[in-house]
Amino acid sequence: MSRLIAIVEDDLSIRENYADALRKQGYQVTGYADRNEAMRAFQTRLPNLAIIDIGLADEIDGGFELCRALRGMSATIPIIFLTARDSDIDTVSGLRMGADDYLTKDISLPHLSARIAALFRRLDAAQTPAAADDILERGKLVVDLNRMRVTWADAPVDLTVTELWIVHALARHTGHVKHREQLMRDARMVVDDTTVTSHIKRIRRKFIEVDSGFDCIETVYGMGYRWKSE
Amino acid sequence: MSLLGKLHSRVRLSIRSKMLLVSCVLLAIPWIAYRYAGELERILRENQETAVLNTARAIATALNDRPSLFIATRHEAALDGPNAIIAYKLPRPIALDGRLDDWFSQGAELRALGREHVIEQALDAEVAPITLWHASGVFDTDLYAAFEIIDERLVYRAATHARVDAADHIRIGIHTPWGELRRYIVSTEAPGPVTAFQVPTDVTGVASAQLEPRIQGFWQQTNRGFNLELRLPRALVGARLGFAFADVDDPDSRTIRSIVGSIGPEGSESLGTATVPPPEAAQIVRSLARPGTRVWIIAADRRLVTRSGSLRAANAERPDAAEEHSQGFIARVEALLRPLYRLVIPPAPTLAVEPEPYAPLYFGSEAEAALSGRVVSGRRPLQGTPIEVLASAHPVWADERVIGAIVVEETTEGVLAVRQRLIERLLSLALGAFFVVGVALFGFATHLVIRIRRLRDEAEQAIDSAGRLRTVTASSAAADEIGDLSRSFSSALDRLAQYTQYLESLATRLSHELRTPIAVVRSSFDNLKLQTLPPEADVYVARAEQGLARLATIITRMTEATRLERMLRDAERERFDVRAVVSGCVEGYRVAYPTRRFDLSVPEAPLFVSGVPDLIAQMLDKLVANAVDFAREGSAIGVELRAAAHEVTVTVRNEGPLLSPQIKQRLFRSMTSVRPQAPGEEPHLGLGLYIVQLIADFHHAKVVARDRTDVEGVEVQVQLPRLVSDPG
């Protein structure tokens, strides 16, 4: 049975374009123009993944409300914000509300489908044992690409998909400096340098929550970041 | 340009100076005062003339129909002619000391006996070489007489000569009340007290002279001759009296050369009438005359009946003499200022001496006119002073006949003094008013100027160097035009701020609004690519995607500054080594711009500053990107880090075009770009240096861009405050 993806987006063209593209990849897609319509449908049946725009019709923060409500219904359902709003505040609030990823509308369809696939993979991988070749181990760090999970000294680090890709890109070549542009490419983001900076900041914080002595991501000023082995 | 315009452009007058200039209009007050004083003087003169005339009229009216006063003297005058002797009624006794000033102070005059009074003269004598002045007066029971003799050769009585007349001597002839004619001679061996000798009436009897102790006198030699004062008991003198001076010039022969006087050598026939002025007339005059007034009563034959008063008496009541003693504040200030006034206005003239004190007769034309029956007024200047003498003459009538005339004289001295005082007072008031108004205007102008200056300063700084707006608060509460102006400024700035805010948010909103259609286009293309397209379509799809990518970049850049501002608001500062940041960044640039050469100069020791290292790196990115864009082909980009005691200076240099003057001021403002837009390049929105400014402001740093002095090029300096204290 194919997975059901809900797209909540008030712009008909975008909604239909995304829906078309995803359908072609074998997903079942339903589109909703506003929050009420989506909520009604979700109460009947939860989708397997939701792509939500923040501004919905006349509700500026309708997407946030919807996300909160959806997370209330299911703790595991993957939620992606796909929005035109790129400010840090919006990103942070979106992710705090339990979204798994926060993407801006600059993203191309192949990137979007890669994200979706990754999220589903993480969902699936939770049930199946990990394949060895998809696991990256750097000291205390373990990046399980199958499950889309990161652990630090066996403790799970709750990263979004974007953040996971960044950590993965850094850790794959320890000691190598990764430019912001490279990281953006690896993380499949189309955002500016400062966004990378704030992502790195968040990643550090998340690791520090697990281990206060964490100091593996080093800033190389003017160039980028590198993963420092302990 | 007009002359006034030129002047105006050259001389910059402040509001205060202008107000002071305007207040100079007040200086017209002293001028008005001066004109007013002149007018007042004219009125006072007219009044004085009227008053003088009224006095003359009053006296004349009082004397009208009292011919006895005039006729009596007239009768005797006719009898005696010029030999009449007027004895003044003296208020005080005369001191017998030979000095005549006590006579003058009592208003008496000396009467001259000149050529027409020569009685006897030696054949070889010069014509009238001597002059006799005399005056006489009555006090109580005594008759006084004074003589001023002008004689170049004085001959005193010699002890060897027994004759009392063998020297210069005064002869006195008296008709006693009992009808006896007596003759006396006064001569002396030396100046000093003298006593008269009575001589027999016949000529030969001189030798048998005997002392008359009742006639005392004092002989005082002067440089022109001698003065003699005599005192006779009134009881001795009857109706007639005469004096003469006998001059002896040769001390050897001791012959009399000439005799001058009102007395003949032979007998009583030639003695004059001793007339005491009628007391009623004097009393009337005294009761009607005013101080400072001189009154002449003239008989119809032009003979002076009496004269009283003095023109100088007014001196005692000089108004400003009284003023000088007053204690008022204004008076004291005036007394201080008076020397100043003296420089501008000459002091009021004062009468030093009584004019015409000796005049035996009044010969003025006014008297002539009055004696012919007319009432006249006239004025004559006193020589050497601006003072004039006013004279009014009025005839005295009796039975349709003019029996005499009254002449009243006054000087304009009092009027001039009043005018003087008026001018001084008005001048003081005007100066006071000028001072008070000037101070008030100056204070007011200062107050205005301070407010306007504050407003101007605020208005000047209303837009700071980064183009941010502040509100104008100076005078904003005042309910006047300056308050209105400041409120207008404030509201204009508010509107401007709103507009700026709108413009600033426009970028964010625009980028947000554009994202959705871009997403539509992009997703459409993505879908399209999944279709099988004719091969020639690929190139167009590729171009469309290129365009999309550029659009996306534009949108990202547009929001960059806004995002940065938002980020700065909640950025956390940390202590970091700026040297590491700069070195690291330059390493990165060497990679990022492989065609460029970078000259890095950093000090040995770490340099700590407080801030966000990422931001510093970002700032450096922008500066270097800018430098690279403008650098001449093949030239090096210089990045230098220098440390001073309290600051760290980061300098980025490049060789290339200089800063254009018009851009210098607003180089670091938003949306300022000087580069020509080249096709295919990344778009320039002029936000790079604005971001530099934002980051610098966040770090309390100063950014300066200037032309290089060593080569043609530009350098940008960022001065960061240095953390000196060691955290350890």
The other form holds:
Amino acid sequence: MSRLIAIVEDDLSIRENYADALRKQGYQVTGYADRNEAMRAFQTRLPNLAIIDIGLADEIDGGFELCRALRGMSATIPIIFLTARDSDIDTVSGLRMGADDYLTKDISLPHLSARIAALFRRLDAAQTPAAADDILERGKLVVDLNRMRVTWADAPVDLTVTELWIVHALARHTGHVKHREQLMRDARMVVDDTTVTSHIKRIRRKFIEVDSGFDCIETVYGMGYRWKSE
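Now show me the form predicted on its own; what you just gave was the form predicted together with the partner chain.
Below you will find a single chain and nothing else.
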């Protein structure tokens, strides 16, 4: 069965343009004009990936509210913001709410398709890893790729697919500095430096929520990040 992509966009022509392009690539696509319509559908069936605009009908930040609600329903559904708003504040806000990617509407359809395919590849890789790499253990950290589950001192840490791969990329070689480009490659991301920084901040916050003393992710200024031994 082909994957189901939900497009939440209040402009009918834009919504249909994206939907037609994605259907030609074999995806099922459903479109929604506003947050309430999308939520009613998500409560019946969750999509395999959601593309969300921020401004929806008369709700300036309706997409942010929808992302927060959808992330509350699933920690692993890939979410992409596709919006005309290109400020750093909006980008950081979107990623902090759990989006996996943040794109502006000047992106070409082939580029959007490539980003969607990349997210699905990461999801597939997490669900069907090589047997030898199923479990990564580093002190209190356990990354179970087979179950897409991360725990810290036996407490679950609710990470998105993107965040899980970042943690895996960092912790796999404890003490090694990962440049942002290396981290993007290892974590199967195609994003900019600001996006990586936002993901790291969000990951730290999630670990600190389960352990206030967590400090295993070190920023190496001018270089990147590394996972420290406890």
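Values in this document were obtained by computation on a predicted structure and should not be read as measured data. Positions refer to the first chain, counted from 1. We call the rigid core the largest set of C-alpha positions that still match within 1.5 Å between the two forms.
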> Quick one: core overlaid, is Thr174 moving 2 Å or more at the Cα between these two forms?
Replying inline: yes
> Relative to the superposed rigid core, does the CA atom of Ser212 travel 2 Å or more between these two forms?
Replying inline: yes
